[in-house]
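First, one chain by itself in C-alpha cells, the form predicted alone.
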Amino acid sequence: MKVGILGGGQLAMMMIQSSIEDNIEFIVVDPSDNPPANKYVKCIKSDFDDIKMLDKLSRECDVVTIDFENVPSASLKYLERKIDVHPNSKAVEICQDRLKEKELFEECKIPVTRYKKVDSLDSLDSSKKSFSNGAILKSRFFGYDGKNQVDLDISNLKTAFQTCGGSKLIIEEKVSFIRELSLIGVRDKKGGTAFYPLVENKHINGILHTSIAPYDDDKLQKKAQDYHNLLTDKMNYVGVLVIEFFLDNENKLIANEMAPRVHNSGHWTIEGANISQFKSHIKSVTGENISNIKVDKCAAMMNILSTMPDLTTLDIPNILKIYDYGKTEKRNRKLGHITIIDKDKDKLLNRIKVLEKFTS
C-alpha cells in the first residue's frame, strides 16, 4: 500500500511514524526545502497544483491524504478522477471556507454564533452594530493560529477590513463561554466510526496552548458525536475530522470550526491512547475498519513555539516524549510538543504549570 500526503509539515512526519511497522509506503510532496517529513521519507518539492507532479501520484499511489486543509481543492478534484482521496475534495472546500463551514453546521442543526458574509466596509458597519456582544472579523480563507482575524472591540472598522484582506470576510459574534473544546474522530470506507473523549484547549494569542483529555462529560460526549456523525455523514467523509466548540455558560456546545486532517489537539493521542490519531487516519483511508479507541489515564500536550527551551535537566516524572520537529525558530512557529501522562489529573496539571516555566 501507497499513500500519497499533500503537505510535508509535522503531522505528516507523525502519520508516517505511526505506521512505519505496517508495510505501508509514503510519497509526500511538500513546496518548501526541508519539511519535518523528510525525516523519514524523501519529500518531493512542488507545488500542490503542479500537473506533473499530481500524475505521479495518481500513477504511483492507492491514496491520496492532505496534513494540512489549505491544499487547493482544484488539486484533490483533479486527482479524484484518478484515485482514492481521502478527505475528498468537497470536505475540504468546505472546511476552507469559514462561510461553507457554518452554513453547513447550520444545515446539520448545530448551533453557532451569529454571524454575517462581510465583503465592504458598508455592509462590516452595518453588521457590527447589530452584534451587541462584540464581534470577531475573520478572513473566510486561510486563517489559522489567530491570523486574519481582528477584535473588532480593540481595532477601528478600517483597520479591521484591511488586515483581514478586504474581500470574502466574515463577522461573527463574540461567544461567551467558558471553555474550548474540541472533539476527535474518525469514520472508515464503511461508514463506521470511532470517538477520542473531548479534549479541553487553552489558548494563547490564538495559537493553541494545551490540550487536556479526558474531558469528563457523558451529555457532552455524546452529543459532540451525534454532531461529528452528522457531519461526516453528509461529506461522505473518511478519515480524522475534528471539531473545535465553544462550551458557553449554559453547557451548551457552540460549533466554531472543523478541520479536515489530523490536529494539534490531538497529538497526546500518540502515547495516551491505544491507537493514535494518526494511525486512525492512515487506517481509515487505506479501507481498514476503525479500532475501538481507549483511554485509561490523563493525558495532556504542550505545545513549543518560538524557540525549543532546554528540557534535558528538567527532571519531571510521566513527561513521555519530547518532539521536536526540526524547523527553524521564528516567532509563534510551532516546534514541537511535549506529553504528559497521569493517572491523577491534579498532578497532570501540575506538571503543566512546571513546564510553563521552560517553554514560555
The other form holds:
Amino acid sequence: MKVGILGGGQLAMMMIQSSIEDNIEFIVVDPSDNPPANKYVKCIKSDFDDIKMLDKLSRECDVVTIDFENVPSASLKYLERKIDVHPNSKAVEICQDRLKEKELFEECKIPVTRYKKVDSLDSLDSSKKSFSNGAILKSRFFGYDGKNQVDLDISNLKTAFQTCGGSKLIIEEKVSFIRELSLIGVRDKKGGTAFYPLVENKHINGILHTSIAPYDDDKLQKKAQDYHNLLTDKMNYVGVLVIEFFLDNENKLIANEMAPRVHNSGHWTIEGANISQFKSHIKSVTGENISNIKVDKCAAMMNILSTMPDLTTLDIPNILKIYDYGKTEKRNRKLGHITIIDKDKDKLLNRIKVLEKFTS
Ligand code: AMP
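Can I get the form predicted together with ligand AMP as well, since the one above is the form predicted alone?
Let's see the whole complex now, leading with the same chain.
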C-alpha cells in the first residue's frame, strides 16, 4: 500500500512514524526545502498544483491524503478522477472557507457563533453595529493559529479590514466562552466511526499552547460525537476530522471551526491512547476498518513555540516524550511539543504548571 501525502510538516511526519511498522510506503510532497517529514521519507519538492507531480502521485499511489488543509482543492479534484483521495476535495473545500463551514454547521443544526459575511468596508461598518458584545473579523480563507483575524474592539475598522485581506471576510460575535474543547473523530470507508475523548485546549494569542485530555463530561461527549457524525455523513468523509468548540457558560457547545486532518490537539494520542490519531487516519484512508479507541490515563501536550528551550536540565517525572520537528526557530513557529501522562489529573496539572515556565 502506498500513500501520498500533500504537505510534509510535522503532521505528515507523525503519520509516517505511526505506520512504518505496518508496511505502508509514503510519497510526500512539499514546496519547502527540508520539511519535517524528510526525516523519514525523501520529500518531493513541488508546488501542490504541479500537474507532473499530481500525475506521478496518481500513477504510484493507492490513495492521497493531506497534512495541510490549504492544498488547492482543484489539485484534489484532479487526483480524484484517477485515485482515492481522503478526505475528499469537497470536504476540504468546505473546511478551507469559514463561511461554507459555518453554513454546513447550520445545515446540520450545530450551534455556531452569530456571524455575517463582509465584502466591503461599508458592509463591515453596518454589520459591526449588530455585534454589541464584541466582534472578531476573520478572513474566510487561510486563517489558522489566529492568523488573518482581528479583534474589532481594539482595532480601527479600516486597519482591521485591510489586515484581514480587504475582501472575502466574515465578522463574528466574540463568545465569552468558559473553555475551548476539541473532538477528534475518525470515519472509515464503511461509515464506521470512533472517537477520542474531548480535549480541553488553551490558546495564547490565538495559537494552541496546551491540550489536556480527557475532558470528562459524558453528555458533552455524546453531543459532540453526534455533531461529528452529522458532519462526516453529510460530507461522505473518510479519515480524521477535528471539530473545535467553544463551551459557553450554559455548558453549550458552539462550533468554531473544523480541520479535515489530524490535529495539534491530538498529539497526546501517540502516548495516551491505544491507537494514535495518526494511525487511525492512515488506517481509515487505506481502507481498513477503524479500531476501538481506548484511553485509560490523563495526558497533556504542550507546544514548543518560537525557540527550542533547554529541557535537559528539567527534572519532571513522566515527561514522556519531547518532540523536536527539526525546524529553524522563528517567532510563533511550532518547533516541537512535549507530552506528559499521569493516571492522576491533579498531578498532571501540577506538572503542566512547571513546564509552562519553559514553553511560554
Ligand atoms: P480560530 O482561528 O478561529 O481557531 O481562532 C483562534 C482562537 O482565537 C480561538 O481558539 C479562540 O481562542 C479565539 N477566537 C476565535 N474566534 C473567537 C470568537 N468568536 N470569540 C472568542 N474567541 C475567539
